[in-house]
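Coming up is one lone chain in structure tokens, specifically the form predicted on its own.
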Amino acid sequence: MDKSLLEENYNKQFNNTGLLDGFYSAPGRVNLIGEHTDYNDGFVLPIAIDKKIYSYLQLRDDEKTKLYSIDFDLSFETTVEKLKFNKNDSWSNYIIGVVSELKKEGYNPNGFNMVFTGDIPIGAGLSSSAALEVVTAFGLDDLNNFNIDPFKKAIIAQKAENNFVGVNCGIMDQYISALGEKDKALLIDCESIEHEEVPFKNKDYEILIIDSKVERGLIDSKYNERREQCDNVVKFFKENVGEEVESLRDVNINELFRYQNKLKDLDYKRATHVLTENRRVLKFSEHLENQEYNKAGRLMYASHLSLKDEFEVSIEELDFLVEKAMDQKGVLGARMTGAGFGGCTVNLIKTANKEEIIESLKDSYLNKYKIEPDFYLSRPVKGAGKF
């Protein structure tokens, strides 16, 4: 990223208050296995990609925030002490959500001016709102003087989609963003919200991602059905098996196998991915350690019917890409990523045939649906800080 195209629409923007300033940086991500486990106290193992967003902030000596965003050429101003929701453009209360949650934790930031710009593709479910959270907790955490660690950043940034912008996210796409390591992938535990490095080191292989351009549509609604599905079967366990079940983490497989008649279709179904996919997540981190890739890519094609099947999230187009794919020299894994119903596949590729592998599977999509899919090719990459 060219430093200088933050400096001059800065310089555009704002007046240089001579205080202190700093250019940051956050990455989206794309979770490799670990789908709709997040809310059941499951495991996911995101990545880093080198898809960023990157900001230039600087301290003002008043109370005001004003903000620039490039790629929409909007601006937006409030006060640190009287933060002002914007029913308008929804880009700006990831940034404000943030101070608020700051000064609830009590953080008090002084006011800011604020440009920034990105290349992670909104709405392809490749976090660019988590990415812009944390990027502004980052910021102020530095220029003010906070000390705050990575960690409870990451909190911060979540708490603000939470409870700012009223967006009921997990904590994996702001824990990825900030806590990031090159070349490893995070095995996030989501009910000790702890994680391990999972090594990713070997440049023979590498992540695709295929946003397959259609609009992720019934997801609100979806969503919670799921949600409510996947509470159905621990609210079963609690009530008729005398177990300590909080969540569906803690349901052993072969109990729910075992009461398959007593559940709903559905809500079987359901818990039946689940609790199968947060085996995949384990054994697929194994396989990464231990670069056999081979098996690790055969998870991934798992883990996607399970989601069309017992989670039933997929869509044609998506279920489209993911069987080109394993048709294809190099592709070892293929599977829909994110909450489903649109959005992106995510591939474990082999480096040395990823050209011809783009060009076959943008084809044969075209072809189909007469939309051209997009590609963004990445390797783990570091988390938020400056740059």
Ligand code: GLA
Contents of the next structure:
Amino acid sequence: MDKSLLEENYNKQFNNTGLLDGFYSAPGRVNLIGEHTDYNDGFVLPIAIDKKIYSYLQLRDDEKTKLYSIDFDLSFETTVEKLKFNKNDSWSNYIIGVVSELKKEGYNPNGFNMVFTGDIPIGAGLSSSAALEVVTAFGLDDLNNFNIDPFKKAIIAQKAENNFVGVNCGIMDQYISALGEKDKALLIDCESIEHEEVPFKNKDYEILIIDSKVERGLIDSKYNERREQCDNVVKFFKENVGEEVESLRDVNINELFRYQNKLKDLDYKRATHVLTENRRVLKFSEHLENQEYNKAGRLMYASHLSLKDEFEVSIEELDFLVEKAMDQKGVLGARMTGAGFGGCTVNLIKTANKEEIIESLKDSYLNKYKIEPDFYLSRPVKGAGKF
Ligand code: GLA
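Could you switch over to the form predicted in complex with alpha-D-galactopyranose (GLA), since the one displayed so far is the form predicted on its own?
Now the complete complex, all chains and molecules, led by this one.
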């Protein structure tokens, strides 16, 4: 990333305050497997991708906060004292939300100026909003010398999204953007909020992300509905089986099968997805570790089917991309990734076949839907920091 783009825009928008400043970046993510499990205290296995938000921040000697988005060519101004939700330019809420959460945690950030740009496609399910929150948390932490550890910064970023932006997401996106590692996927245990690194650096294999270009409509209400259905099952087990059940993580899959006829059909289907998906994540991580890519790939197809039939968050276009991928030489596995209802598929492929795979999938999708999908190849990169 060329720093001069940020500098030039900063100088056009703001005056140099002469105070501390810095360049920070935070990546987007793609989840290899483990979907809709994070808010059920389960397992996920994302990687940070080589698409990022880049920002330049400088402290001010007053309480004002001035923001400028280079890509939208939009400005926003507030003070660190009076933080209010902005209905018009939704991007500013991700930044201001972080300031608000920092203050709730007892930190008192200075006023600041910030410019930013990025290459994470927006609305594609690759977590551009989490990256914006995380880059803000890292920048403000560093410039104000708070020394907050990266786990805590991820949680502050998630809370900004939950409490200020009003989206009830889990921890996965902010966690991987903050803590991602080069050439490694992170197996995150969302109950203990800890991770293990799973190496992915065999150059014969690649992660191919395909953007269906279907923007995720009504995603928040459908996401919240799925959360409620999972919670209904937890409530049932708490009331009927034992007080100690706090999340779907505490529900045994055989017990779930046993109580099928006592649960609402949809609630049962949602929980079945979550419990089987947790198992797939653990198996997939073992296969990746042992470089058993064929076996890992098959679990991705199984995950997709479960998301399609049990959790019901896929759409026709994503199913089409997964089915077509299955027929391609060199594709070992494919599935929808992220919250669903649009966005991307993630594919595990052989590097040697990448050109034909991309050509062929582009043609079939274009023929069928008259839209050209976007393709991104990315190896796991390091999470947020200075650059
Ligand atoms: C969105 C949320 C994540 C996670 C996924 C589904 O990306 O932000 O917390 O729940 O959906 O796995």
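This structure is a prediction, so every number in the text was calculated from the model and none was measured. Rigid core (definition): largest C-alpha set, two forms, superposition within 1.5 Å. Residue numbers count along the first chain shown, from 1.
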My question is whether residue 265 is one of the residues whose C-alpha shifts by 2 Å or more between the two forms, given a fit on the rigid core. yes
Superposing on the rigid core, does the Cα of residue 282 end up 2 Å or more away between the two forms? no
Quick one: once the rigid core is lined up, does residue 149 have its C-alpha move by 2 Å or more between the two forms? no
